[in-house]
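For reference, the chain that follows is the form predicted alone, supplied as structure tokens.
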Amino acid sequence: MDDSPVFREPLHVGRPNVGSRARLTERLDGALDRLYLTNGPLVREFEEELAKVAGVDHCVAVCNATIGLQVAARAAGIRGGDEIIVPAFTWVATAAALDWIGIVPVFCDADERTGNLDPSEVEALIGPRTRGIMGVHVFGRPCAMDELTEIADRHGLPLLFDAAHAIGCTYKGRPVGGFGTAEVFSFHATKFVNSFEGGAIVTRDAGFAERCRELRNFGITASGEIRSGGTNAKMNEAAAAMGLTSLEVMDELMGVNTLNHRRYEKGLEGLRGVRVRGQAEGERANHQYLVIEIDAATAGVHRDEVHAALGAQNVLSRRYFHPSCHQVEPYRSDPARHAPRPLPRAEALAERVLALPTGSAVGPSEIDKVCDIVRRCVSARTPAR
């Protein structure tokens, strides 16, 4: 009997997309010929192209999205000791970026259907020390923009979005990137559009963009004056070269992801207790994350058992996001400060979701095999009664 795994080589979630090596090499050679390795024309071109994708006038490229969130928060006037409302159901970097510069993340429960901030919970959390709201477009599905904007405007609070998952997506037909005070994209290597490492702050507000540009460059103004404290958050030319190369195939990659999503839906259709999480109806979605949700009571198997079964076959699924942010340090040791209200829906989602491989690294054959592993794992168990 052959006990070897279904896949000889590991099948990863978030395997990098490279795009055209020739175009990347051409851009890197140009940077070396110019001897501009930072503060150069490729970064400016990348910013211009990103602004077009986001439908905004201003883009500030940064070395990664974590620092981008910090720069955006500082530019919005949020300081150490201030509180900002963030989702409990997100990657820990959202909260850690703020905590690292002394801002207090206060965790908000999720809308179970979308995985995003529940606006009614946001309203309930606003207190005397609240100085901002930061939403996350979880798995690329846009937040409830209208409701969050109304709440933020009524309370006079800046509204920021961690848009790490959502480049190319739309909300009511408008591109993600042009909502709130500002939004922050991520171009980490695992994102479907990547710049090796990198990020960008996009906004419609010229003054806000100017403050971000100063803060990412030690507080130095366009005229060379040091007007405030800042940091070094600049993107280099090599990262911008990769970013531009990746942007050129963004639409193509979205098409691949969409086909993969449909294949997974077909492959898992009718499987008890298992569903593929969808995107907003009628909107453009990048589908860079393929996420299934497993209801243990109905499926008869817990998400972690499916995760282990996939791993045994060399499918490296990811439990995004487990545990929920408020359940990890340093936040779980100070619930009165960081989690003043119960977070049952975020906790429930963290126990049910599982990200599966997608992108250009998988095709119909690989997807069918992954679905078969999930089916066999669920079919072997009897659901609870």
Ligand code: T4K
The other form holds:
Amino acid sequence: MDDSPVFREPLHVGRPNVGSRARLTERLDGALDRLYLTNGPLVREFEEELAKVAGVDHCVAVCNATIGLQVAARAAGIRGGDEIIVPAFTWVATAAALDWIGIVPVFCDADERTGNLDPSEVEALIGPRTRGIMGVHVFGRPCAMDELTEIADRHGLPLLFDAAHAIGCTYKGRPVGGFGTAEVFSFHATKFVNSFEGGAIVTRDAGFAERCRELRNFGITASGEIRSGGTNAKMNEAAAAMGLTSLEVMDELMGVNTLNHRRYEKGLEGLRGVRVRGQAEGERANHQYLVIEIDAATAGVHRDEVHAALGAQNVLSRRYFHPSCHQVEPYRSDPARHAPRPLPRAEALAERVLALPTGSAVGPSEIDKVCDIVRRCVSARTPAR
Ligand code: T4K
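Got the form predicted alone; could you also share the form predicted in complex with the named molecule?
Zooming out: every chain and molecule, the one shown earlier first.
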């Protein structure tokens, strides 16, 4: 009996999508010829292109989204000791970015359908020390922008979005990037658009953008004085070269990801207790994350067993996001401070989700094989009706 794995080589979640190597090399050559390696024209060009994608006037490119979130929080006037409401169901960077500069993340439960901040829970968490709200468009599905904007405006709070997953997506036909006080994209290698490492703050507010530019560059103003305590959050020219090259294939890649998403939906159709997480109806989605949910009670098998079964066949699925952010250190040691209300929906989601490979590195035959592994694992254990 042949017990070799279905895939000889590991099949990853998060394989980078690289655009034209020739265009990348040309851009890198240009930077080397100019001897401008940072603070150069490629970063400015990348910012202009990103502003168009986000439908805003201002974009400030940064070295990664984690630092971008810190710069945006500071530019919004949020200081050490202040509280900011964040979702519990997110990657640890959302909270860690803020915690690292002394801002206290207060975790909010998830809307089970979208995985995002539940607006009614946000309202209930606002207290005397709350100085901001930060939504996350989890897996590229936009937050309830209208409801959150209304709540933030009524309480006079800045509203920031961690849009690490959501470049190219829309909410009510408008591109993600133009909502709230500002939004922050990530261009980490595994993201829909990548610049090796990188990020960008996008906003419609000229003054806010100006503050971000200063804070990104040690607090130095356009006229050369140091006005505030800043940091070094600058993006370099090589990153911008990759970002521009990646942006050129964004629409093409969206097509690939959309086809992959449909193939997974079809491949797992009718499998009890398993569903492919959907995107917002009628909206444009980048489908960068292909996430299934496994309901152990119905499927008869826990997500972790499916994760292990895939691993045995060389499919390196990821348990994004497990555990829920409030259940990792340092937050879990201080629940009264960080999670003042129970968070059952975020915790339940974290037990069910599993990210599977998608992007340009996988095609229909790989997807069919992955679905087959999931089907076999679940069917072997599904309780009879
Ligand atoms: N907010 C949210 C909601 C986020 O999800 C993130 C990052 C951030 C903020 C912060 O953004 P940045 O500061 O990074 O700009 C990954 C990424 O490191 C992280 O960026 C991402 N979210 C998170 C969801 O996933 P890991 O630890 O799972 O990544 P890693 O390096 O193990 O890669 C995952 C898989 O991708 C591996 O199996 C191999 C494959 N891979 C990875 C890289 C880097 C490749 O094939 N090639 C590569 O170059 O965290």
